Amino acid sequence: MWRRVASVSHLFSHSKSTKFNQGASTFKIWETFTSESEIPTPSKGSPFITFVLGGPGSGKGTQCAKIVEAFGFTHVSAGDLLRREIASGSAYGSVILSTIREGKIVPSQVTVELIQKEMESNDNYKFLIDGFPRSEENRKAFEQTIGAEPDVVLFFDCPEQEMVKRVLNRNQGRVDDNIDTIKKRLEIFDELNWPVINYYSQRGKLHKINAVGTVDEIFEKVRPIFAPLRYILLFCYPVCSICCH
């Protein structure tokens, strides 16, 4: 069950870092007392962040679109941000392109800065960070720069053979959608992403999803993770904004 809470922390000074660092001092609105819930309490002033992890072709992007529609999140795809930077012709873009073509991970600070910029340009406080972090270095860089940890971590677990088939069949013209790059990406995923998955599993934040089946079948495995927070996620922050004026 959910309980209404009214506790006001001390006022704090604004810093130049980001609006997300304000989460340390917040006006708490909701608190959960169900022992089965692994979803933490959203709070005014800090974003509700969900990391979406899984190998290439595991269906992360497709399921993110369903979550956005059902629960009002903003989808931030690390891969899309990197490809957009490449298309811009910036200095970052050329470095990113050569790194992706080699199947390697883009330097953490580059990706984190792009994610931070995207989050700060959006009025929403509910974010799906898709395809990031891909390594422990990524994870640490995000938490240090953004000043927040994820509230929920989804891991779409999919057999390698299925992921390869999906990537080759999607034909979206991506620079990394070829068999050689896919194999490199899968090798790197196995080497670097599992420590991240294990880290969040130990912290009780990981939700492992069997990513085999139709889009709707897989989403029915995702829905129960967010359903208990449906009304809070949809309405909490607008209510908080009104209450705190």
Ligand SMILES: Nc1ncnc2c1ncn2[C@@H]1O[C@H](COP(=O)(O)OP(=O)(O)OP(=O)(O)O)[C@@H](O)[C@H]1O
The other form holds:
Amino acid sequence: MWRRVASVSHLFSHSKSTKFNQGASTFKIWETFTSESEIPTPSKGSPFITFVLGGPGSGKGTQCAKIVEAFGFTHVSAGDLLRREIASGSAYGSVILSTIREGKIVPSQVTVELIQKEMESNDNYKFLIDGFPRSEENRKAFEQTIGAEPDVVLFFDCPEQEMVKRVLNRNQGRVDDNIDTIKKRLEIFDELNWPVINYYSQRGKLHKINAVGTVDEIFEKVRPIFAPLRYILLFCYPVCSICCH
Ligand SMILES: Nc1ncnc2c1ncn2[C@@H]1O[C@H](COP(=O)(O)OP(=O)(O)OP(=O)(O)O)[C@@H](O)[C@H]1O
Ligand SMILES: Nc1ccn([C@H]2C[C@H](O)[C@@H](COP(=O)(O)O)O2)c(=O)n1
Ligand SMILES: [Mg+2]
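Let's see the other form, the form predicted together with the ligand, since the form predicted on its own is already up.
Every chain and every other molecule in the complex is listed next, the one we just looked at coming first.
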């Protein structure tokens, strides 16, 4: 069942005009209700944004691949964009590399700019933004620069011991996949990511998923979050002629 609930103009009133927020004030948020949870569908004219949160090795990237396959999102991994920037030999490369090696967070301006470029160069209107925001500073920078908020926030909740085990077994040659950097990343996660998780929880956008189990078992907990949106995600973006008026 669909219900129109509110104008979204307030989301964009203080932000710059971007590809994603032009004309947004004329559109409405719609809500769908399922027996399991209430899931807000997006504002028409802006992209459907899902933030994917979780500690290092919690399985964010692995689950994003499954969500892309099932629901047609574009996967934007903040970590991958930063690693690509290092590999490209850009001016920021060496600072990003040393920040990642130390398990710290790259300044938001750099990361948000990379995410913005990636989103704007893509025709899709459904994005999974993986590993972002890692801090309140990240979150605020995204809102100000992109001029949009996430529709859904996934949080993969995984015990530390399991995360450490997964990262040490990952074997992808990442400079941060060693025990010293992992310890630092876990500390930074505890200090900076929890405020973001609590923020979205208070706004009713957070879906906390127990990330222990097989990849398929975990995906079966993710699927019901997007399944009710399947048709609107496929046919209503950026705007359709049937229900979007
Ligand atoms: N449910 C699972 N059970 C066991 N291993 C898993 C599971 N999900 C993912 N893995 C493995 O754990 C490792 C980390 O997974 P992944 O790269 O998806 O985590 P991540 O949250 O993206 O981590 P990071 O924040 O460091 O990028 C990978 O080698 C992956 O194959
Ligand atoms: N918002 C972000 C995302 C990532 N980074 C840096 C620091 C992380 O340890 C590293 C790897 O990210 P991952 O692939 O684990 O998502 O990239 C950041 O500074 N800010
Ligand atoms: Mg990852």
